[in-house]
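Coming up is one lone chain in structure tokens, specifically the form predicted alone.
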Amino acid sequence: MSESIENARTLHECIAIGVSAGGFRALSAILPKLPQRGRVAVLIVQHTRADAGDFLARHLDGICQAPVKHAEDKEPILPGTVYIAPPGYHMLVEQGKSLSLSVDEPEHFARPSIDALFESASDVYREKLIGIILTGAGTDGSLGLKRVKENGGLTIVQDPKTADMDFLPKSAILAVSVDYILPLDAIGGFLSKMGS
């Protein structure tokens, strides 16, 4: 793992995280590990209801050193900032490393969709992207993580034994030859190394 962390610190520019059921606890555990002025941007799709509001983003911003916010359409992606897809919108990465929001049809019954984020981010960042699948139900994210792997990015999945809901990480592990399967606290430790 230490060799991977050194590689991540020098090569990677962006981390995409996909999470569903159990995400509040998982994100609350790992995101406070991010440094205040990190060198990577973090993009998150958390499956939520369309009327969920901004409680998650406000909660995480209150407990994290790095700024956490809902993504806005057409805003540039800045290092050291955590962007969460707003409920009811797909969050996509554009070629100029900016974000766009979409109300296209749900994918795997989900909008925002993990696959939509991972596939668009991978096409832009390619080998400089890290894709992480955390706890949850369903299969959204497996195809996106496969795209990350095919484009040379680093792939990490939460150890299903440490997940509140293990179906999402198990689906990703079945679909992709992932680089690392890590317990939740090890993923937090990984994020803590992404600052310099």
Second form
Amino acid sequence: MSESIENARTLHECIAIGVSAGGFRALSAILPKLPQRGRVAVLIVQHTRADAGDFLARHLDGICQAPVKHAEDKEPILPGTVYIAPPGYHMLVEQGKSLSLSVDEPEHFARPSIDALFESASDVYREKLIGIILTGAGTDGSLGLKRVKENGGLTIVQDPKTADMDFLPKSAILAVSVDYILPLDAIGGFLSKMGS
Amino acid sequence: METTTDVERIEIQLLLEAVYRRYGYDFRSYAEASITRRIHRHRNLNGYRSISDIQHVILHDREAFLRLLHDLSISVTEMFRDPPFYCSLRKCVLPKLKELPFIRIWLAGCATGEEVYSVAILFQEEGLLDRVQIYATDINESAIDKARQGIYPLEQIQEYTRNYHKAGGKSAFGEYYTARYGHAAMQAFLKQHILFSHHNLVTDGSFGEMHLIVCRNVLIYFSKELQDRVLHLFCESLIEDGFLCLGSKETLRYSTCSTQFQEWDPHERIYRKRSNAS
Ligand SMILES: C[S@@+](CC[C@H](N)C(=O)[O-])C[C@H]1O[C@@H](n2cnc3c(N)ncnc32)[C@H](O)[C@@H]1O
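Since we've got the form predicted alone here, give me the form predicted in complex with the partner chain too.
Up next: the whole complex, starting with the chain shown before.
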């Protein structure tokens, strides 16, 4: 594992994280580990109600060294920055590494959808993408993680035993032969080494 | 689910080129990620083996093209979506429009009309509806038909009613529709002030001297370049001091016409055209 973390530091450009129930706690635990001026960009889909507002983004921005914000349409993706899909919008990655939003139908009952983010991000970043699935309910994200794997990216899933809700990580593990299944604190440790 | 390879990107570009050359609908400058997802969805649902197969079929078969067109212009919308936007429209914009003898409003990309009726209700409650003409346009003909009818499933009305009250609604929402057969039909007095028509923001021209343009959750489907072109179209269509409202995560910041506007309510993405601009 340590060898591929070393590789990850130089090779990977972007981390996509998908999470639903239990996400507030999980993200609050790992994102503060990101270095202040990191090399990688982080894109997050957290399932929430459409009227959830920007509480999560503001909270995370307050406790992280890296800047955390809601994505805006056509915004360029900058290294060292954390972008969260705004509630009610899918967040997609465009060729040329910018973000676009959409209000197309929910996928697997979710908008924002993890699949939508992971699949579009994987088509752009290919082997330079790391896909991470954390705690949650539902099956959204499994197809997306599969795409990350097919395109040569690195796939990580939170160890279901350490998840508040184990359904989301379990269904990802069933669908994809993932590279690493890690407890939450190891994922935080991994992030702290990334791109510093 | 297979990867969008470079070959597939070529196929998608060729398909959109074929659609444009054969039928005049120009999706070539739409944001790639979402149009790609929609084309994949269309291919899977219709059992095409490849994207080139879609191209082959739609070139010869108008009905097949119409099915594709339908899937490319999905119209997802709600009444009083983003209630804080309507609060701001009521508080920060309508008082300025009150001074006018006649108010012309363009709702571009109005989908199935929920947003149009929301705006009409707002003007009614501020005592301005009699002076208002709303032009509601969309590229999607069947959406426009639904908008014109103004009949919506009652199940959704509950949620719309909640939105309406969060948006500062002053009456009982039930005053604006009559319920029958599980549906809500919007009242005729609202419709009197609305003109629905087909208009394509990519290929059709300016819409005239507007005091207020509302175009939310439409430009997000366009590339940055196309957004810029359409924003210039809006700028041209607005009178001096006219208002432009975008969706809550959209911005003029990346556009070359940002200097022609001032931010009126930055949080709700309401802009006002500068009086010396043009
Ligand atoms: C997501 S809906 C937004 C509806 C509404 N404005 C709202 O915010 O709820 C996007 C609408 O834009 C329309 N649209 C897409 N391309 C267009 C074009 N080139 N010209 C006009 N309308 C277009 C679609 O048909 C669809 O109805």
